[in-house]
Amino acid sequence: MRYSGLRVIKEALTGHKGWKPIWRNPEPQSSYDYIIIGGGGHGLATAYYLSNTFKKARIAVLEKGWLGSGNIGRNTTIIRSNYLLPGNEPFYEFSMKLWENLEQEFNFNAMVSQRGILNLLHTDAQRDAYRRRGNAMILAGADAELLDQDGVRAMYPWLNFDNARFPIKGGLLQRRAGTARHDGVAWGYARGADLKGVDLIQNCEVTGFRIENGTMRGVETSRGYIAANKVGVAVAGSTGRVMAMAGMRMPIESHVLQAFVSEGLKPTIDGVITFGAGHFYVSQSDKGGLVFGGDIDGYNSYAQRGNMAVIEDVAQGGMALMPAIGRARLLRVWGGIMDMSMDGSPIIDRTPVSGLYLNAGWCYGGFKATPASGYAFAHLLATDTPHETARAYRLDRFERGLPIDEKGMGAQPNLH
């Protein structure tokens, strides 16, 4: 079934009797050529590109819960490519280009909205840093504009420009950035993969690996053993636990990142704004709620909920940036488990076990990277060579002294 406006009109006039489930619910087969562990955004995108772009078959995605039950449905929906370092910016710009044509490609409404992102600056030193970042973005083929205070005021006149501690002096604007509907992204990739014969197997937890003489043979699951030639792991904050079953200790820590949404309000913010004097970012959903977040909780955790100290810190950042937010009621809070790497950048690479591949370490960058992550991981699985934009994301880069430390925080995952 191909979706279109005419199809919606037809179904509306005929009692919506023609809609069908958008993917199958198959039983697992005894063996596959490719198994992707993790039915979130990255796992589903990998299966989609592996089947659609690289024309591979006999593929399964194994998800211990339901599709999209992890971080893909627990983020603040921001997409952008405003990075500085050469190891990161080309990759995220590749992802941005994939976002721009995504809905047409997989024929599903992911509500991609290129409404722009504005990173506010508050000091002269920050202006210099943003100018450098903007130039790096332009050199990588992205768009960037450095705004002065008048330029920011023309966009958002209600911001707190005269705050004595954090005066707003300008901002770095990427107009092609924006937001996307996280659930829609997962469902679109799932539907597109299913149409190419990929088995999307829910409620199937991986409980172990079968490795013989350093070679992957298959996975043990809650629904029995499944043989595979190649296994890709894309499980975000559960990376450490899953890879431990293969005898590997990862350069990754798991931390919870909280997100917040307010009650529905009249249109207030038509883009995405980030506070440059603290960690606070905010946009407004199509339902009117303000969607915002801040820092991760500093301690290791596998819980999908956080603590009050971070809630207070995020609220303080919001009040410093836009005091009017103090009049809005908080509707709900949730958390996702971040796979925080030692340098704040991801890993897409083969592992020492032949036939076992890793996609992890996304920190804050997971959702915006979904298309490029899936494409690059599919490229690696299909060809055993890294995609040209992901060559720096090697697992051994820490051993070789080649970190990609975008924030300059050193080997401290909870600070990235």
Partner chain sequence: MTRLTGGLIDRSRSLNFTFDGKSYTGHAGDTLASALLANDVRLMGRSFKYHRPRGVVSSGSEEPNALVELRSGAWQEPNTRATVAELFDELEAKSQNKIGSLSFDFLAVNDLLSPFFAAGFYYKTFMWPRAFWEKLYEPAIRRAAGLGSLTHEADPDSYDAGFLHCDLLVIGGGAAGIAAALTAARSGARVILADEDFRLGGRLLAESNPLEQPATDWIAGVEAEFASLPNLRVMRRTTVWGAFDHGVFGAVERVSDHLPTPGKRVRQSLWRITAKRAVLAAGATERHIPFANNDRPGVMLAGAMRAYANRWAVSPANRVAIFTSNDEGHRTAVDLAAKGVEIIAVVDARTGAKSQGGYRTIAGGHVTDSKGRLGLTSVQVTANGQTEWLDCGALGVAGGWNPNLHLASHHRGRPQWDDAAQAFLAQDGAVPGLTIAGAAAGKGSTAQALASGAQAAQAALGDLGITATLPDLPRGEDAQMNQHALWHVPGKGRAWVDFQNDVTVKDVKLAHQENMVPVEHLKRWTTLGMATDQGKTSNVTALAVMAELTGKSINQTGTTIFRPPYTPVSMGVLGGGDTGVHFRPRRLTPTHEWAKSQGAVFVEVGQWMRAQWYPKPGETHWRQSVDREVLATRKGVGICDVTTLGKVDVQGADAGEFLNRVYANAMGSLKVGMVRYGLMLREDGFAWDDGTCARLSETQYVVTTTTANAGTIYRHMEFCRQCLWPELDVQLISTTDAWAQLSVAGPNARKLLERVVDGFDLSNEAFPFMACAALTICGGLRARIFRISFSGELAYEIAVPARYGNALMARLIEKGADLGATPYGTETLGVLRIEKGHAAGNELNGQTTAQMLGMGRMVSTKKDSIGAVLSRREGMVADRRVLVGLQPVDAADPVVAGSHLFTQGAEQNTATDQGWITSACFSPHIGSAIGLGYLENGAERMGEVITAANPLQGQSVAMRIVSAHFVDPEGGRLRD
Second form
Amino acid sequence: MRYSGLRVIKEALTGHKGWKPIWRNPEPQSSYDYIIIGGGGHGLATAYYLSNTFKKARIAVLEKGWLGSGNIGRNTTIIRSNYLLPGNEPFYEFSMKLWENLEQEFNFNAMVSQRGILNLLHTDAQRDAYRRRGNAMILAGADAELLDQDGVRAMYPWLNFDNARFPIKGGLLQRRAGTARHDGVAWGYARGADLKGVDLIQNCEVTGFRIENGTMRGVETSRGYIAANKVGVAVAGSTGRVMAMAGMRMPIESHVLQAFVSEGLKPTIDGVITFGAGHFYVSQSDKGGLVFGGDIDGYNSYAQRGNMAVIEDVAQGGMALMPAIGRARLLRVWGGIMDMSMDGSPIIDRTPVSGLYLNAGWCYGGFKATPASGYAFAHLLATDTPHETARAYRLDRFERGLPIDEKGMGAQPNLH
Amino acid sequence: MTRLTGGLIDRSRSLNFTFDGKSYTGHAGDTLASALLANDVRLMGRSFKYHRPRGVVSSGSEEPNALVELRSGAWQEPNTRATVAELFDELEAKSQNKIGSLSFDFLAVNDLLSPFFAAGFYYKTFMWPRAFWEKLYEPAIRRAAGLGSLTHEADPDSYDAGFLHCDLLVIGGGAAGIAAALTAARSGARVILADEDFRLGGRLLAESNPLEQPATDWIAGVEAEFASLPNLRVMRRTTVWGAFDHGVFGAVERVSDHLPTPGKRVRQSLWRITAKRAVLAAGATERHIPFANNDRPGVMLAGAMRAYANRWAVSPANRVAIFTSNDEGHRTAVDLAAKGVEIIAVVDARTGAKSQGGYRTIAGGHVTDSKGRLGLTSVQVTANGQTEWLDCGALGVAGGWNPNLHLASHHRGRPQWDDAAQAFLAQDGAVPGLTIAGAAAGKGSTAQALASGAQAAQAALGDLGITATLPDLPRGEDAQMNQHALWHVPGKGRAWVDFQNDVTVKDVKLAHQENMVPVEHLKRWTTLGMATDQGKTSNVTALAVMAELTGKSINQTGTTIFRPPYTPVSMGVLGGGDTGVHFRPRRLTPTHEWAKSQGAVFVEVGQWMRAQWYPKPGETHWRQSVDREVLATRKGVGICDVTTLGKVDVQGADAGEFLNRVYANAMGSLKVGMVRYGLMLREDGFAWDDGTCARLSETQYVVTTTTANAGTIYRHMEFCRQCLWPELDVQLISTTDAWAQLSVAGPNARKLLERVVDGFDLSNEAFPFMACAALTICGGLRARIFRISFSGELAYEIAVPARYGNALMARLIEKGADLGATPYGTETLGVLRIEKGHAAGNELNGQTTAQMLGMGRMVSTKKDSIGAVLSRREGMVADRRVLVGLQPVDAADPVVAGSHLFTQGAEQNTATDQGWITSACFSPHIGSAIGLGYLENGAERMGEVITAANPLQGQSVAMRIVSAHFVDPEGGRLRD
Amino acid sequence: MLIPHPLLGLRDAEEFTYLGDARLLDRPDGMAEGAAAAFYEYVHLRDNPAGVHRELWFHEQGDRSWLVVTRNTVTHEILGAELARNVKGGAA
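Mind sharing the form predicted in complex with its partner chain? What's above is the form predicted alone.
So here's everything in the complex, that chain up top.
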């Protein structure tokens, strides 16, 4: 069923009787050519591109809970391609270009909204670093602008310029960045994959791998054994647990990141603002809630909830940056589990087990990567070669001394 | 409507207030909602999506409809629930989420278009043409969405934050909570009783005769006893909003929200309460029953109607009907009738239901529709196949109660459906140390609440080894709930489940039809439960409807978990009051006061404020000051406060061995009285920090770190000492703040210092480059001196106890007047070090290797040290980028840090990128701008002209590759 | 969170700085055969268990002890805390 404004009108006039299930609820088959473990954003996007772009068939996505229940269901919805390093920036810019045509491609309004992201700067050294990054962005075909204080003031005159512990001296702006409706992204990919015959199997937890002589044969699940020669793992947050079933230790720790939304407010903030010195970033959803966050809690956790210190820290950052926010109320805070990798960058690669592929380590930045991650992972699964923009995301880069460390914090996951 | 008799308002105190500019009068003890009802105002808001006219539904913090903008100007707070806003004199409130007036909202057109706005419609349209989303569709949606308005003015109020500790925290001050607090407090335990209301009592205040004696009398007696117990803290107007790990609870006390202005007080306080045990006695929230057009102003919860009548002496109308699925509706009818309100009928869904007073009861009946554009005028009742319209101004709906177990699910424990209670109940241990009592545990009668509260407290204290005796409690009414589920009234019209977000039974059905069946899909597809009440008034009902559609039990259908906060909390109080310049602490250097007296310009360096430059009269541009300071230092002597560099005192028999392992280069072999430059790597082999290491004795070293890494390096050294090599005899202490350290640099440095040392021989022979010593200066002041140079000049760093730093600075400037002694700031420091090719933060950014810094050979292969092994990984060894100096071919050209480097004429993209400029400055010594940068194969390319591209700012400059040592590359000056 | 400091009693976790898995105590010998592989694993690979985890916390705003804390990463329950130097020295 194709979605369109016309269709919405027709259904409205006929009592919405014609809407079909957005996807099927298939029973798992005994074997597939491709199994994607994880029905979050990256898993669903992988299935979508594998079926739609790489024209593969006999594909299943196995999801422990409900589709989109990964971090795609609990993030702060920012999309951007404002990275520094050559291992990253071309990949995220590829993702941005996919975002820009996504909704028309998969016929689902994911509310991709390019209202810009502004990274504030406060010192000369930070300006130098932002200039280096802005130039790296432009050299990779992305857009970037360096604003001085007046430029920031023109965009957001009500930020705290005059009485700040960390005075705002400018910012790095990417106008093509913005936000997207996170659930809509998951649903659009899921629906697009389902329409091509991908079996999206919910409530199906993988409990083990069947590996013979270093070669993948299939997966044990809560709904029985399913054979497959190619299995892709896209279970950010649970990567360590799943890969342990294949006998592998990962360069990843699981950490909790809290995210926040205020009560609904009339339009207040147009784009995304990040205030690194105060560990705070904010945007406003189309529904009117201020969506914001800060640092990870900083300790290993699978609890999907955090503690009060970070809530206070984030609120302090908000008050320091935009003291008007004091009159708004926090509506809800929740936690998601992040795959914090050893260099802050992801992994999209084959593994020592033939037929087992890994997509992991997205830290707290996986949402923006969803299209490119799905595309690159599908590319890898379909062709056994890395996508050109994802070549640096090797699993062996730590052993070989080729980390992609945007922040320069070294092999300590909670610092990235 | 005039006031009813009785109630707990103070009729002797009248309060004036305005709503949408119109003046009204209420009484002390009123909420904004009760006062509006008393003034016949039923229309209080508009719904989120369809902009339907809405009135108050509840009498508590769960209110989804009656949200207002309270106060004005910078004090305006959006989305304040009228039901919990205490009335104060001159209160000012405005309705919100409308264009036009509240009674004529232009956006109500959305209601007419509602067939097009069914659940999930956004996702299916607005995709063409692509560019229209940001330009047209989205702005329109954003304007219509949202509720109240946030001004862009800074919050003018102040806040604070504090910590509290107790044996038992009792959450909720109703029957169960009071009984729990009384039980616990009498035992001598440290107890906190926190209640969100401004008056203790909870539902005891809302019911007519919950106790054998007047409830207010009993409460007054208990409160008098509470006041006499020093081990009990009663916190009214305090919402416990979050349950965190290990007995930590977040609470907000609304200190002065009930006052016209806070005066000198804070608006609200944030409390972090650490409790050994807690009792959750938060009561229950009544369920409504969706029927067609059940959202008109005047339709409200039956329990709320009782609360308004009994506590606030007000009825929403003179003629009232009730729709109930249990006995609660009858209680409302009885209470209101007793106060003279006309009960048109009680429509009881149970066949065989009996009237409990002199009012008409329609057994086996449903309310099936309603009328009244801006307020209810009549309801349609269907019973036994007969339909009739009843004229009434208000309808009380009683659909049973949902226990307020929210805090118990903050650790993600899933509540379970309990068939007997017909409600979700929290599981034991869902939050360790938290037990649940009263209606929150499904024990809803007053007698049950009192008893379970007391027992819960006794048991909780028993866990702690504290014996508590159950108090004598008054006899309470003990009517059993007997919940009879009626989740919605079948029918054709729109029946609201989630009032605020306009989610109807039809939306739930559509979600089912489209296979959005899992609870989380239902919620996200329809926006159910995303309103400001977090689904308190809607989630359970919607789940039950979905369960009905799928033919599954409610438990199989699942439930959502509530997240903190229990009710929305102001961002101001969560921030705790550390705003503006007080957001983070500031550290001042020992010479701060002196620098201030000299008119220095200060700059933030991490936590520190440092002098950036010292302008002289007549200097109008910072460059004039900096150029002068640079030249004064290179020609005479400059003095700079370098206290912010981290200092770690390392002592013990194994201090040398310890440092050998911590530094990439050898330190154990350093001679006493000498200093060595040291490079530290991270264990992953990348360069981390550099500094100096001075050996003051066989067993004592002083290590310096960069300013930025002072804390992390000290932490790392403690890790090495305690976690890796506890067998070594070594002790560490950070002395960054203990010593003021001044750099004295320039050809006249020795001459100047000779004037302050106490007979210490500073000659090159006695105290050569890289020497160090302890000495006294200025007639007996304990000091340390290090002959090290960051500038390339003859230089010393001299350290004195921090409290003497300011005086030493003044003394040196005074004594060196004839030598050209000049204070310099961080800008000059930067120029001096760039001219000399010293790496600093921009070069040591955590992404660079020793090899890139040109220090590859410093990493000793003869010993094991932190990072040595991984620094030899193939990818790092193969990295050919190295630090070089860069000078513009045309001396007038700028050098801009952050520019990327390319072979001249090469295409410029990520693949051809050869490096970047890390630092740049104007060099008075060279007479042009200069830079440092990392460049591929830089060492072999001296003299080559390359392109520094800064496309971000449209610049491209031809640069010559030179040595990074622009000044005195042979190092003669610093050894003189 | 509250951490039961073996010397100071219950302390708020905010006083501490977190490092990670307590296996970081077991630093390989950099001069031994196979040091490259041993260090790669030591620095980068983690068990990352969902459950009981022994981990390092530094009492930065306190007595500057490094602690080995045993904590459940699913429930955040803390099962114990020891001074790292005692664990390392085998004296615990």
